[in-house]
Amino acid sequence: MQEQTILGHPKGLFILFFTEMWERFSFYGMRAMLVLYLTRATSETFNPGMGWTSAEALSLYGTYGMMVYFMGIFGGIAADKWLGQKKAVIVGGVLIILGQFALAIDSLTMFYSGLTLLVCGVGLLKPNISTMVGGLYKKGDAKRDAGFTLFYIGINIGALAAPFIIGTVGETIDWHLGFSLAGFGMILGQVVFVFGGKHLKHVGNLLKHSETESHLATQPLSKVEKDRVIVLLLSFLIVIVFWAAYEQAGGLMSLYARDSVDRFVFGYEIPTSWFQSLHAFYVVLIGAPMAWLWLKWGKMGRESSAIFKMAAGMIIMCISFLALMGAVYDASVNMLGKAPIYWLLFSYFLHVVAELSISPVALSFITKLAPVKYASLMMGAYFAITGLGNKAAGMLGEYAQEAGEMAAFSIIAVACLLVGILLFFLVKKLKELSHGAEDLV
């Protein structure tokens, strides 16, 4: 029977699209509030926070981000060995719901319990739902990258709405009410996934349920597979630097926006949490045009491999931090000690151009290169590496509290520049080690 499609893509893609949209609504809503909640004084008569220092809050932010993604490797193993990807997504979703509602209770014990549940839940859900997207497409299907781009837009619709809704409620009404709204968002995501399961019958199942796949699972890796794993491991090093830069948005850049950016527009002061929507807004705005531009670039006979796109993304990320350095300088010579808002808007825009050149490409890249029996494990490893980038982001934020934002932004800019240049030199060699995987785009 002909598989049902929407816009030329399997219907299952849109089930995963809406599931992940609500999961990201939950995640980014909590993320938009976390550092602001931790650093708000306990002595505030209205909506008090936890009274932590900026360094303490950024340290926890980095550790939480690291553990959220690091647990992805265990989530991948659990799916490959015991649960299958679909069950892992359901169990992970339930843990996230429990975690968000635990944060809604004003108690230090429940706060740490909630973070622990979120870490375990996202670790199970995140790598496996991404792997299921790749499983919807046959080998060599030219629509695979476009499918991941659509999926990525879904992620960012949730991330766009969350700071406006959850962040505003948390920052201006009650932090704990904001956390509970994040929990309700996750409930909607799980409802979509469970009731849309009929469109996901052929993906996300435990490997041992298939004789063919069981045979593959017992076979040693071939020379081609080993070479491709080497390429994946090298790309993971790139990912660490990228996320160390990108995740400044929820930590150091959030505090910088609160304290050192003139947020008044037409007499209205923009809430700090709203800036967390900029990434998602730009992704939704330019996601499809970026995908079209890369496709057009490749059809013109120019280099358009995943490695090349990552290299370009790293250079663009470098420029985004040069813009932030401009903001710091502008603030230093301004009588009010505040930087104009356009620096921040421009930097976030470049973050997203870099992100669209790296993150969805990397997700698609992994599903092409990862050996079948390690599909979820390699996706989990990707998210674990993302976690290390998150921890590095927190450490750089802590460093900025002592050395200043200019020093931290300079280090990030130089690191992104060096990685980008190195990648440009290695494009040809890494394509050879991929053994034609780039031809699958």
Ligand code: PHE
The other form holds:
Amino acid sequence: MQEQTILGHPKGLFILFFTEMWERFSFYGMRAMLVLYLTRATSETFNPGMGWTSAEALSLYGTYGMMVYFMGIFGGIAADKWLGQKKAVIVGGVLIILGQFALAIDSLTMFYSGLTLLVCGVGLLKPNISTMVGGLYKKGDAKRDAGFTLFYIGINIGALAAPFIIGTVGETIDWHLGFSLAGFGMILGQVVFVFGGKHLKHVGNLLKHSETESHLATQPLSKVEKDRVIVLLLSFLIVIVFWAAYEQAGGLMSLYARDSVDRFVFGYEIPTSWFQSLHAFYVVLIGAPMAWLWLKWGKMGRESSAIFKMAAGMIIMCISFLALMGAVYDASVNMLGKAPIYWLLFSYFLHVVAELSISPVALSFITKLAPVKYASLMMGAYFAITGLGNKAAGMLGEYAQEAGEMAAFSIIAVACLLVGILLFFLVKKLKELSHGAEDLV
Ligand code: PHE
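Switch from the form predicted alone to the form predicted in complex with this ligand and print that structure.
Every component of the complex follows; first up is the chain already shown.
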């Protein structure tokens, strides 16, 4: 039977697109409020918070940021062993809904229960829905990378809208109403997923239940599969450096934007928090053109393997930090101690060019290289690595408080450059070790 498609992609992709869009809406909406809610005084008559210090709030934010993704490992194992990816997404979605509504209740016990539910829910949902995207495409289908880019755009539409809608309601009306909105967002995601289930019949099922593949669940890994796992694990190490650099945006770069950048544009001072949506805005803007450019680059007969794209992404990331160093220098010679805004806008733009060369590419790459029976686990491991990257980002931010921004930005620039160069040298070797999986683009 010919599968139904939209824009040349299986219909199931759009079910996953909207489910993940709402999940990210819920996730980033809650995240946009978290630190503000925690640090707002309990004595405020209007919309009181929890009265924590900034240090306490940032520390919880960091731990939460690490845990949600770290939990991906367990989410992956649960899917491979017991649930299959589809059920894992459903259970994860329910936990997220319960978690957001727990946060909506004004009590400390409910607050911690809510966070725990969110950590478990995202851990179950996020890696598994990503693996399902890969499952929609047959081996060798050239559309797979483009499918992941589309999925990635969905993620970022949710991430872009959330701070404006949920953040604004939470901050200006009531925090708990904001958390409830995040819960409703996830309900919509769940509805899309369940009602769209008919387009996902053949993906995300527990391996043992799928008759044609049942022998795969019991076979030991072959040499080729083991080699591919090595390639994946190596690329994961690289990805830590990328996320440690990228996640400066929410921390150090945000503080830098607040204190040392001239944010006046046509007489209007841009609020610092708006910079939080800049990444997502750029992804939605250039996601499709970037995917097209890479495709064209490949069609011109040039090297366009995932490893090559990741290497290019790391070099671009290095340049984005050179731009930030330019900002620090400009601020140091400026009488008011402020840097012009264009450095920051340019740096964020390059962050996203790099992100689009690494992040959706990595997701797609994992679904090509991971042995079938560990497909979810490998995806979960990737998310766990992202969690470590987040943590490393926080540590670099702390380091900058003592050593200064110039030191932190230059360390990051050098690290990205070194990793990028190393990867360029390894492209051939890693392609060999992938045993052709890479040619299945
Ligand atoms: N914006 C991406 C997302 O929310 C960032 C991310 C990439 C997070 C990879 C985790 C892992 O999906």
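Think of the rigid core as the biggest set of C-alphas that the two forms share within 1.5 Å after superposition. All values reported here derive from a predicted model rather than from experimental measurement. Residue numbers count along the first chain shown, from 1.
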{"query": "Cα displacement of A104 between these two forms reaching 2 Å, rigid core superposed", "finding": "yes"}
{"query": "Exceeds or equals 2 Å, Cα of V353 between these two forms, core fit", "finding": "no"}
{"query": "Residue shift check between these two forms, rigid core fit, G389 Cα at least 2 Å", "finding": "no"}
{"query": "Per-residue CA shift, T53 (Å; core superposed between these two forms)", "finding": "5.1"}
